[in-house]
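Single chain ahead, written as structure tokens, the form predicted on its own.
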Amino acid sequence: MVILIAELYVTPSKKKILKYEHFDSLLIHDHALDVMSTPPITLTKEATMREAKALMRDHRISGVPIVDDKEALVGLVTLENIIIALENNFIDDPIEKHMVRDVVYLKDDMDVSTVLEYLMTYNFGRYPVIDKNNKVVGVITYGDLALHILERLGNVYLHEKKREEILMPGKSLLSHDSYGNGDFYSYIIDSSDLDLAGQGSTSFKKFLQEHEFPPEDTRRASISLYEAEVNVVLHAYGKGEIRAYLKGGQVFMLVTDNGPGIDDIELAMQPGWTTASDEVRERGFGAGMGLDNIKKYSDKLIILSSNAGVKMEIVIVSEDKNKGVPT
């Protein structure tokens, strides 16, 4: 059995406000291919100069690909050009006679940051994507970039909502039992709900409350322990369990579960790498920030994993080493 074994994260120094630094790093997964719009409103070299003012009225485009008989890209007419031709009475001329040859192009698999050079550099309104085989597959505009920016935002913006919603004081959700006893606590996660992701975590702040653990503290626990308890929910058929117990001013958390197990823990742990659906990140779940999440929330994270499931240990470090400690 192949086991896969996380990198030790220990931060340097406790921070006080947690906040978000990886925005810019959302984004390192996407490529052309998830931005742009499709599928491409084209011409071939054929069709007239007034066809295409035409389809750019129609369609309220300022510019329109132009591509040969396996759909290749041989060309571009844009805004200007329509003008140009009206101004000289060429209107009704084939587009290959005026049509723009030398078109910067995307190719669909170039990655996000790459487009937004391109997009800097030219100063173009539409760029059409091209595949490997030189086919025109779809059109990026700053409209479509900016529109992919803002749903990755959001669904960061959701993910925390609905974890604040959670964990919000006097939040109570759970249907299944929890354990609590001196300074141990345990969780049986057993739920593909994710209507009821969350729980766990929910009574382990509490726990954690009673036991006079520091606020600040308690609430990197809980967030911590909240993101592992979704992974479980999310990707390992809901059936998990929770075991933490505190011991001298830390709160030890270990997450199991028997699920498929992480294929590629360091791509996993990469801000915005996510496998949820569509569906499932619009209800605030699978924004890709679990694991940076817990690894950012907390002072150490292990991670083992195996096709037989993962095992996550979790440690929460206290500035007050006398609290959290059972008298």
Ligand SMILES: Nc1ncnc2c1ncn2[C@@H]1O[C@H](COP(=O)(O)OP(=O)(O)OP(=O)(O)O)[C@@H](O)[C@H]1O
Second form
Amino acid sequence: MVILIAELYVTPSKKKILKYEHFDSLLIHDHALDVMSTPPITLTKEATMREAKALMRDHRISGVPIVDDKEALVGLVTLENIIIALENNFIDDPIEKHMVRDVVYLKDDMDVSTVLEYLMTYNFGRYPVIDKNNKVVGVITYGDLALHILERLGNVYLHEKKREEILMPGKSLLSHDSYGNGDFYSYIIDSSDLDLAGQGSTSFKKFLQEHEFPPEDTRRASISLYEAEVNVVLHAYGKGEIRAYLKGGQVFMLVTDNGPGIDDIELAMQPGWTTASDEVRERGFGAGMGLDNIKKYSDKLIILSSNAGVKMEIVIVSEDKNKGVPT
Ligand SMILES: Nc1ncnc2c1ncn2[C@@H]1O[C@H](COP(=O)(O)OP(=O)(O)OP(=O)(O)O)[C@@H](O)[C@H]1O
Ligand SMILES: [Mg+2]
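Show the other one: the form predicted together with this ligand, since we just had the form predicted on its own.
Let us now look at the entire complex, which starts with that chain.
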């Protein structure tokens, strides 16, 4: 009999969960499906324990899910079962006779925090993952989960590193004209080239420095603007506009685009939520951190979205009210 995980009551170890709490927001949108290794390496119950041993050796794995002719989970053979079979001389028996039947398995639509709870509750090496038709579609080990978490953290790291590089003084990518007149600044975003994303915010950073806007506030403003600008390049076909002005120690930045708009702003604001492709992520974008960063660094944020585009107003209020007067 295979135990239905969904019906089990799981008490997670509070202490351990607390340790993982800060990963939660990053992993909140991921499911077992995103973590598991595929395709699963499986055998049917008619195969022998010797065949299981050979398969485990060839693939360097320590357990094999056993499936029926519909690829549904019926058991599991582990290295321990193999050792016992060798010691007791029944290595040529069919798997059916010796497999583990009470297999703890995961469902492909379980969220990652539930997966983590299972891994911490049962100390098994691997967990078959099944889909809604009970078909085994993958396997999750601690290693798979660790890799997934590292990948997510890696994305966030790349995102931050990339932004720092682009906003670094003397490393400007500038080729487009920007327009800065008195306390007013404007820039047309017109490129979907990710390698060039951030030109507007780089030149705006310079503009603020020239106006002797306080360094920490300049940093907050340029980071927020960078995130909004990259979003236009990444999600709005690269067409948009930055208009900003300085007044009484405040920076007002308006970023508008003609893209498809944001479907669900509340969801998009959540850290880790992204519609970016894996390819984009590998290039240091699409960690799902942009809007969250804008919220974090700005003093006021208004987002208006429709299917004609996004209008975003970001305000930075400096402690120093005398700054930001026209030069
Ligand atoms: N200007 C925009 N037009 C359309 N969709 C947008 C726009 N800005 C954001 N979005 C949507 O909101 C999601 C979250 O945006 P956010 O900036 O937080 O993350 P990201 O751009 O996907 O990744 P990152 O900013 O970490 O590189 C995006 O994946 C996209 O679906
Ligand atoms: Mg973004």
